[in-house]
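For reference, the chain that follows is the form predicted on its own, supplied as structure tokens.
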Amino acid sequence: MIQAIFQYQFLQNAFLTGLIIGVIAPLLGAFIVVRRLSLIADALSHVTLSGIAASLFLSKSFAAFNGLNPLWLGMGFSVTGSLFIERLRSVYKHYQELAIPIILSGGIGVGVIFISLADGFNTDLFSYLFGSVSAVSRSDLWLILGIAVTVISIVILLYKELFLLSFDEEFGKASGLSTRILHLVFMVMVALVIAASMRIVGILLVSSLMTLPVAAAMRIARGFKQTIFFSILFGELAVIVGLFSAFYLDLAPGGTIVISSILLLLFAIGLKNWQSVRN
């Protein structure tokens, strides 16, 4: 039964891609949640949608853009959106959270315009919105693997700096950290992971994989490193269960992965409550 999933290359691509995303999305999600920036994933996912819709419009309207992988333009839009968020955070120094809804609104607006120009929703756009097991190509897998290696390497090299930035930014500034550059690097990493994750989870649901495993991990972890470990563990479990469910039930993987994440969250909450009653 399990062998049936791996007899086709596109299913192998989807499964391997899902395993990679199950690591990098919760990994960055742990820092995002601690910094109280959970909605940033939603904002950048909508900006990514604009890039995807723009790519589909260009492919349809201009022969020179035929064969253009929408992932590239979506990634470009996402990174650009992250740079704008950082810029707006510096403009609204006392109301930095305003940057997120501004970019989110702009992403939705631009996305709707390009969707209209591309004559509405089609199968390709639907797969980007909610994920698709069959949409992941081998080139997508290699691209996502490259992003994963880059993100994990940066987190390992800058772990102490990112940790300090997340828990005590003012002390970090006083210690001589280049907080602005660190913010920028972190935001670009988040943008790349969101763009990479949309093939499996879908643009509208990708923020769930960055926050729900972290929410579950925070109920049982003791310390930040444990939170990262359990976040990745729950993320991998959600992806594996979600992909198997999507394949055998013929459903969009984004939905099954998110529901799996919610079930794991409920399990973690229940386990914590049971431990509290027992003690």
Contents of the next structure:
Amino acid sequence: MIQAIFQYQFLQNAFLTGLIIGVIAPLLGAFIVVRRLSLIADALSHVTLSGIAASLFLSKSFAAFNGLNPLWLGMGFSVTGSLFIERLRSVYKHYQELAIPIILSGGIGVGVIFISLADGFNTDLFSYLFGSVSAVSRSDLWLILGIAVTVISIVILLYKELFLLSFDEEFGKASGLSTRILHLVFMVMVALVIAASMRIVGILLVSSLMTLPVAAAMRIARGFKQTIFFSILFGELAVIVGLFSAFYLDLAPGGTIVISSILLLLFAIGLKNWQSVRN
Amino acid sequence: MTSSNVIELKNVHYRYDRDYVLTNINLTVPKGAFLGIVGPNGSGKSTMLKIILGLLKPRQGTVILFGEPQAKFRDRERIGYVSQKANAFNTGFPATVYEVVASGLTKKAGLFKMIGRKRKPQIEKAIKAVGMEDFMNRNIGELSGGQQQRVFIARAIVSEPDVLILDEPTVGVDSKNVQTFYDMLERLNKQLSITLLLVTHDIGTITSKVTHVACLNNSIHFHGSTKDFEQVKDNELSQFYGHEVHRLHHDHGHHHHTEEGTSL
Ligand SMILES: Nc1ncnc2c1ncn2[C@@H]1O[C@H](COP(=O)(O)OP(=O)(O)OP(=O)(O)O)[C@@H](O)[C@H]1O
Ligand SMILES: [Mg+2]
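Swap state to the form predicted in complex with its partner chain from the form predicted on its own:
Full assembly next; the chain just shown is listed first.
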């Protein structure tokens, strides 16, 4: 594959994109997991699906939309979805998790409608659902790079605020943090990262790249910064191993990446247990 | 506009849903005071603190902090806070004691700035002040409830606030450490002249420490110096609480335990 990477542009695209999302998905994932928002990531990925389906339908039916990269509409839908979730969460103050099934089923519902309007499944859609090694274009790569630069800069600049929001929202408010705005910024970043990651891992498995490396990291890390560090390390490992095996075994990378993450998770759990037995 | 009152509540009313839980609250806390706030469960103590902190907006009345109206007040780092539910956090949160205490500097460090190495001595000092220096790199979830509580106190004092607001901070702290904790508060109050607001059910102990007392039961029933509070008869207090209350009347400074082991 190393040789092939130099030879084929599509492989370069896939590999570079993989390396990028291997950083940003676990980076935000660390915050998502500690804030217990994993299901929200899942709901948003299904909303992204409806955006992708809408875009595929539009470009099939109307010539004007022909060259449109489905990522744009996917991104638009997931950002809108994240804002809807916030709205619903404030409506159902005491049943905040209700927002998740509402948005999730809404996303699938709209997605299914557009898929049937566009005359059902095709390979394009398949690649969005489960990821693909061959479907990542240069323009995808640039878009995803842009998202990554934005997200990483925001997390670095607002790290201490995001930490406080995650650890103790009330204390944050009492010390004058605009938690509402901060939370909104965070949700929009999650929506963007989901849209970005979907090209490689696929919509159905996006949330696992955000949560599994973090779950593994939490077993062995001390403190939050270390948790982020190990999450990214495990995320990158999973992506690299997953992409190589997907390429050689001709499988969808979503599956191989998730299985690699689970193996890493088992490894981290085993390591921790071994350490505690030894001591 | 200078004022020697750190906090002033004027005619404050508050309700969550239907019934008012605070009515006509007038409270002044002079600079350097150590105010003990007592009252039965559900009397609105935590609610009043949240109003002072700006977490809740009064339905009526005004809050003045350091001589400025609440809405205009920006120097939030001047007020430290330990909430009643401080250790009801997600105990699986992977943050070290150091990280938690450092987060108390979020506002003070300023937007887009990092809490870097330069702040390390300040953070370590706060951790030492609560006697948790041996646990600096432990995850917060791996500590006992009382130890966690001390970490939250360190987080509240790390920004060197002028006022410290504590909502039943000693729940879950053993009696020896409660004593050393109160001694620490007295030290903060007397030596660093930090103004203290302390909600507690421990009436007996606090009267030997605090300078002022406020009795709250949806409205203020007593507000004055500790000396005046000691003149209030036990049966009046019992009436206020709705059950028998006996205070230990002891001389100031007489009741100190000898300090051994960790000191706060
Ligand atoms: N979030 C809320 N929504 C609705 N009502 C509330 C809420 N928080 C508190 N209350 C009500 O307001 C009243 C005052 O509550 P508060 O927590 O201020 O009491 P407290 O004096 O701190 O009691 P405790 O000694 O138990 O801590 C109670 O009757 C309570 O039921
Ligand atoms: Mg309370």
